[in-house]
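Encoded as structure tokens, the following chain is the form predicted on its own, with no partner shown.
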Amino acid sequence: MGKSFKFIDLCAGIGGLRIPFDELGGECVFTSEINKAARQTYSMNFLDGAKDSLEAESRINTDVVEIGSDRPKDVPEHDLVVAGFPCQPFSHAGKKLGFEDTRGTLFFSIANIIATKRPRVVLLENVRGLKTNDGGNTLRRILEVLRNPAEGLEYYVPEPKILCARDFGLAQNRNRIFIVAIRKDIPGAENFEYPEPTHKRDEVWLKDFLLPNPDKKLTISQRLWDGHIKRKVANTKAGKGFGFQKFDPEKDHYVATISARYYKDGSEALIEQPGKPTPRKLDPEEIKFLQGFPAHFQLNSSSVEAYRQLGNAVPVSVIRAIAKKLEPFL
């Protein structure tokens, strides 16, 4: 049976945006990711037809800026763009509706591909801070460009939505902003609605995402724990935040947002251990589950890279809910 639609995966990371669209029967025809270690992980999980890891990695484009800016016609035809691009402020070049004040950014390259290929649907993902980045100017410009018929991007773009992983069955308080654009000539484009929560927050339990026998090496040292406590006291007095966060698997429904720096000291989400004087860090496998990746998904062999990549990844369960809403337009 043939694939039902084609899509491209830009700024792909380790492929969290891709998984739900693969599940819907889509065919990924182009991938870009600049980070070498992320490309290795992506290759292991999605490019199994390659003869070896080097060949697999070579099938991932490393520079979407170059291809998007200079030769967007080289990108294969596709129905859908998914992209988790970095948040970059634009220049203050006035209120022009063209590309001028976005040139040189990753968004410009992505928009240039969209304008050239005119896919049916676009799904962009970013950190929650995009909404307020540069005083809201960055998000405003993105929406203006996507809605601009003069540049070939005449899309229906509803107000972007911040969705939380906790509302979609994951025990992590992770908020991300999503931007959907549907080409205006697609029937019913204006009827698109973002998904409603699939789970009640109190029905998800942290303990269900944790390993039964975590590695003893995850337990932090007394010295590190003392340092965490000392910094928390100092930060609280100075009004600079609250330092580490500790969670009880038997009482808590979720952990805080896991960041790419988690490998350093685990301070944003330490796990209590009954009968032990110090808590432990989460295992990369546990974070994989907290991000909604399937059990068979292979992590990078370097634990540091695995932590970084998972901290930068999207919550797959949220993407799956959005993908189902987008399926009728593909």
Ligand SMILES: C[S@@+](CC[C@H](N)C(=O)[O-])C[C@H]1O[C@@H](n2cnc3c(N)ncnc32)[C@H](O)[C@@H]1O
Given for the second form:
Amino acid sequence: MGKSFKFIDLCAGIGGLRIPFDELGGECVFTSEINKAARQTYSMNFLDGAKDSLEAESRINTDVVEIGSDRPKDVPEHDLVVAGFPCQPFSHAGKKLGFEDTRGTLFFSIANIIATKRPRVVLLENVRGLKTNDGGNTLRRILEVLRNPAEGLEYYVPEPKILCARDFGLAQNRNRIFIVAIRKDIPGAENFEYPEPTHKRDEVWLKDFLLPNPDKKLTISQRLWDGHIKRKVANTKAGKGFGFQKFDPEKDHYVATISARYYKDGSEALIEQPGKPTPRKLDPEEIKFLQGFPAHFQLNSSSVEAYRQLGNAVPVSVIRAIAKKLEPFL
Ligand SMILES: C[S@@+](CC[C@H](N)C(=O)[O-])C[C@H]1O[C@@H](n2cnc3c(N)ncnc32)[C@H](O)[C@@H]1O
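Form predicted together with the ligand structure, per the form predicted on its own context:
Now the full complex is given, and it begins with the chain already shown.
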């Protein structure tokens, strides 16, 4: 157990960013998540002690824009902020007006909480596309706001890093961008380094993440399979990307990124089934492992919600490696 620190979990989803900091002995003192079904899953896993799931869910704050923009002082004191916020472009209008061009966005609300509370460490997570969003303007503004003392913040922010789940022992090709910011007065802040891979890619096998007896219901119908093939042919002709992707558990080391829309048709990661005419979708329990969540983690009782929430989540093993690097600064 590490030394104790307090942290807040914003745009928390189902708490993928939280797990490794709980493991380090941190105390989560505030959570914000706007989606009701995600709050249900979060409360089942992290808020025991509540009378019932309704009471637990009500303990989670909903809109981070409301609290971050209007009353950031109400957020309890903390040493660390973690946030996996959706990527939104900023307006170009007010470039020289400090926070102005980010106002109204989730990032503005998070930055306002940081400026008010001045935690020691910030960890932001986003899709890889943040780097190119609005021609690079979105990321550039995020870094300027975090680094610039005139905007109330003065953090050491090394170049953001794209890390892949495959380098951290997970059989999924999932790249995410991470932004670490450490308050400049924290001793050694500028010595922070992002983690190196913990695993060799060819040592990780897809089959180790799959259930021995997957539910028959996961096998896709001949009609859906025919549709996948037809779309793939049409896409290839039009030069428009891949269409479905199919993986062989006996040969492959990973699946493609599981997205929040996976439940619709499983197109990004279908699993071959020897001797069967059609492949199958992954079970939510398998995606849970491919995202590095612990075995005891409880999924939402609606499988559509479980797929959606897992597709939005962070790969926990990557966060664990980052958390170890952040521990000395907490
Ligand atoms: C990419 S997901 C984060 C997933 C999370 N890191 C995890 O591991 O589960 C972004 C989350 O932000 C939430 N969100 C979007 N707008 C929000 C708002 N205004 N206030 C709070 N949460 C919000 C979404 O509902 C979604 O769950």
